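Form predicted alone, single chain, as structure tokens, below.
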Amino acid sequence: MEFKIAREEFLKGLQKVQGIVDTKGVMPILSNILIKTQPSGIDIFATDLDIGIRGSYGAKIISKGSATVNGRKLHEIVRELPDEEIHLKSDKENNWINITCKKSTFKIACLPAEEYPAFPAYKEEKDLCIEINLLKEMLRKTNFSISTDETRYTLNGVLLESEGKDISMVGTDGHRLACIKKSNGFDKKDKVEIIIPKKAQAELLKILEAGDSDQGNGKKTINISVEKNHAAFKVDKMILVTRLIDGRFPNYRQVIPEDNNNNVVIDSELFLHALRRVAILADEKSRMVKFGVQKNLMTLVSDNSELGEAREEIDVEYKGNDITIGLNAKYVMDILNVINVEKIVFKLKDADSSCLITPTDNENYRCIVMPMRI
């Protein structure tokens, strides 16, 4: 295998697979990436056996072939090279790869390409087509609430549901929940319901944020195909295939409160900064802050027996009964960091019921935080 490639193009491909390269696994070859020539360029493939990413990049092919090389080391080398054409040639007999760029030369050991795991099978027919900007927004507004408790494996990912033109995404860890519903614009009669693992959605978000797909209709889109326990996400020349979480996602609809009628309208930027200050002295384990509301006023209080206490008042729009509720400050700040609106609505029932947070102008994005004992 021998080819020449622009340093910027090569670096772009190597960056996209760094999150997949397994540096501590029991299979040494998973620390490598597979580079394979095509008629008009190269494919770069990485897998950790649960997720596989493959991208195609333009290159001048001198001789065809394939090789595997340590993904992290190759990325570090290319990142530091000058912005010149890179010449890469493999010595298959001795399992070496030679890299030349201007006056720099590197020789890296590699493993036989035949031993690299095959790219996961996927079907070409799409089950769902989504605008990239819409999917990015949905991932950003739900992924912070995914559970990290491996014993609750069905909560270790986001639920993606689609039927007709409606598409929803939900993340929860049992203590909080984020749910967003959108109109997709691409009608699909068959229902799609999958749980995307946390690592896969993080890698997918990286691809979407770097994507420049335009498929001729003026909208940037991604195609999704689902088969058994795998899903493939295709954007132009990038494909991500992931194993899905096998199990039933909890019935999230039954935990969304319908009778939280005490509505507190708050300036989200003002609220976030006040909460950050008060949270500094919150208990480091529970992160609890007391939220007290009365007519047109909210009081934030944190109390730490070892460090001290903090108190802050902010003006709000509220005319209901006085309520004081304990909430995890980090959970509320996570919501405020992604909600991206001028004002939010804090919907309360009482001190013992969950808190519902929504934008003032859009109830299709709902976040729930469970109360804490005061």
Given for the second form:
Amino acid sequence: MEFKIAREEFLKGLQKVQGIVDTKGVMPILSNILIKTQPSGIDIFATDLDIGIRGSYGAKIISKGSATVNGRKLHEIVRELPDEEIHLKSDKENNWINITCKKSTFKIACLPAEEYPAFPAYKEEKDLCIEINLLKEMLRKTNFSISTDETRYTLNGVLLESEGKDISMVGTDGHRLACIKKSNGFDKKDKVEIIIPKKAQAELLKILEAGDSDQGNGKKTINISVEKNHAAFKVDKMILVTRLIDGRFPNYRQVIPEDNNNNVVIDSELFLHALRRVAILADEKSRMVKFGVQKNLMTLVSDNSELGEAREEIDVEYKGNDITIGLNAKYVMDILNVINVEKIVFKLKDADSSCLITPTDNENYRCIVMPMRI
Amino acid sequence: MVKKIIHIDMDCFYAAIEMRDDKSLHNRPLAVGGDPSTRGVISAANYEARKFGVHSAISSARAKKLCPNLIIVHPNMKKYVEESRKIRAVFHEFTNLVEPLSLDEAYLDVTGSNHFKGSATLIASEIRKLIFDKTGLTASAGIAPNKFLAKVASDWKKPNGQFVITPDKVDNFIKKLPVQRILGVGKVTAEKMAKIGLKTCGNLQKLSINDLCSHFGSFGNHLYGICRGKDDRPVVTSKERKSLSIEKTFSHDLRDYEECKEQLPMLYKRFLKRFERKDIKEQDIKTLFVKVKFSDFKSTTVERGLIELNGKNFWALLEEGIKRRNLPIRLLGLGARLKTKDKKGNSKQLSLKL
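Return one more block: the form predicted in complex with the partner chain, after the form predicted alone shown previously.
Next comes the full complex, and the chain you just saw is listed first.
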């Protein structure tokens, strides 16, 4: 195998698979990536056996072949090289790979390419097509809620639901929930309902975000095909195949409160800054901040028995009853960090019931936070 | 601040409900419990029956011996739960700080209440009146500055009465209080105390905390406060469940593995039913355990963690328990210990009902 490739192009490809290259060395081959020549370029493929990512990159092929090398080291090398053309060549027995760029040369060990796990099978026809910007927004606005507690494994991912033109995404860890519903523009006949594992959605988001700098892709789309246990996400020359979480996502609709009638309208920017300050002195473990509302005023109070206390007042629009509710400050900040609207509505019922946070102008994005006992 | 705690205790609750619903049972010794021929146990007895020495937890057969005219009615738990709900609703009209101890007993913290200008005594009589209006059943109440004294007081004027221990009366009251009145002082401890001349809380007060601990172990710490009428346990509205279990005493002793194994599906089914009814999730389980009681009334338990909830695993535990003794088996039980909230992380954080 021998080819020449622009450093920038090579680096881009290597970066996209870093997240799934194994560093613990459980199975040595999984620390490697597979490079394979194509007629007009190379494919870079990596897998951790749950997720597989493959991308195609332009290169001048001198002789065809394939090789597996340590993914982390190759990335480090290419990152440090000058921005010039890189020349890669493996020896006859495929034991070594030589990398040259200007006056630098590296020789790194290979493992037999046949030993690398096969790329997971996926079907070609798409089941769903989503605008990239839309999918990115949906992932960013829900993924912070994903549970890390492995005992409820169906919560270790985001739910993607699609029926007709409606598409929605939900993440929850049992204490809070984020749910976004959008209209997709691409009509879709069959219902899709999948749970994308936490790690796969993070890698997917990375791929989509890396695309930002590629070109001004306003309306670019991603194709998704779904099989029983797998889903494949295809965009341009990239494909990500992931194992899906097998199981039923809990019925999230039943926990979305309908009768939270005490609506507090708050400037989201002001709210976030105030909350960040008050949260500094919240109890380290519970992260609780008390949110008190009265006519046109919200008071945030934290107290940490060892360190001290903090208090801040915010002008809000509010006409309802006086309520004080204890919430995990991080849960609320996570929402304010991504909600991206000028004003939000903080909808309360009472101190023991869930709190609903939405933008002021629509209810397509709904976040629910359960209170803490004060 | 001095607290105002009310302890409400229904007067022979199960038996009273049965008497209310069947007038023919009036003025006759009555108990609610299992069949004497099948090793049943008494769960409640009315005052007529108590005169004969019949009380809860004794075997029905023994109760029948003590009082040959005793009428034993099978318990109707559904009905009792229904009445208990009505009673709890009455409590909640006065305070949200209600700690139920069982279907027929609860502590209420009415400190700072606005009802009856904050008079706990008047609140207690109103509660008892409302309970009677809504259920036709009588209750007794104890009013005191803490849970321990309130519970002692509710027993003072039973049935259908109430007793107040105001803070200034505590010292006098406690001095004369017999040690048996302390929760945790049973027959054995009381005898031990009597041997060293300790009959009342006043006697206990003369001992230092070290003396109390050397005689009664860690219980001494608790005794030191209690015998002075001090008890700062708060009224806890929701108790965290720590375990869940079911057990069955068989009408005839089981003789071997085979006979035990035949009972397993029935026990496991009952366990699962209870498990589901209490809305406990499998991941809340810390360990599974079984209880085996032999024909000599001695029992043994086998407990194991990190195993899946299924009949096979319960059987493995039972097998281990059964082979410990070579005796016929009287009782088998299945249970699970649950993870406590602290272990689960944050105790204050409420969860979505997903």
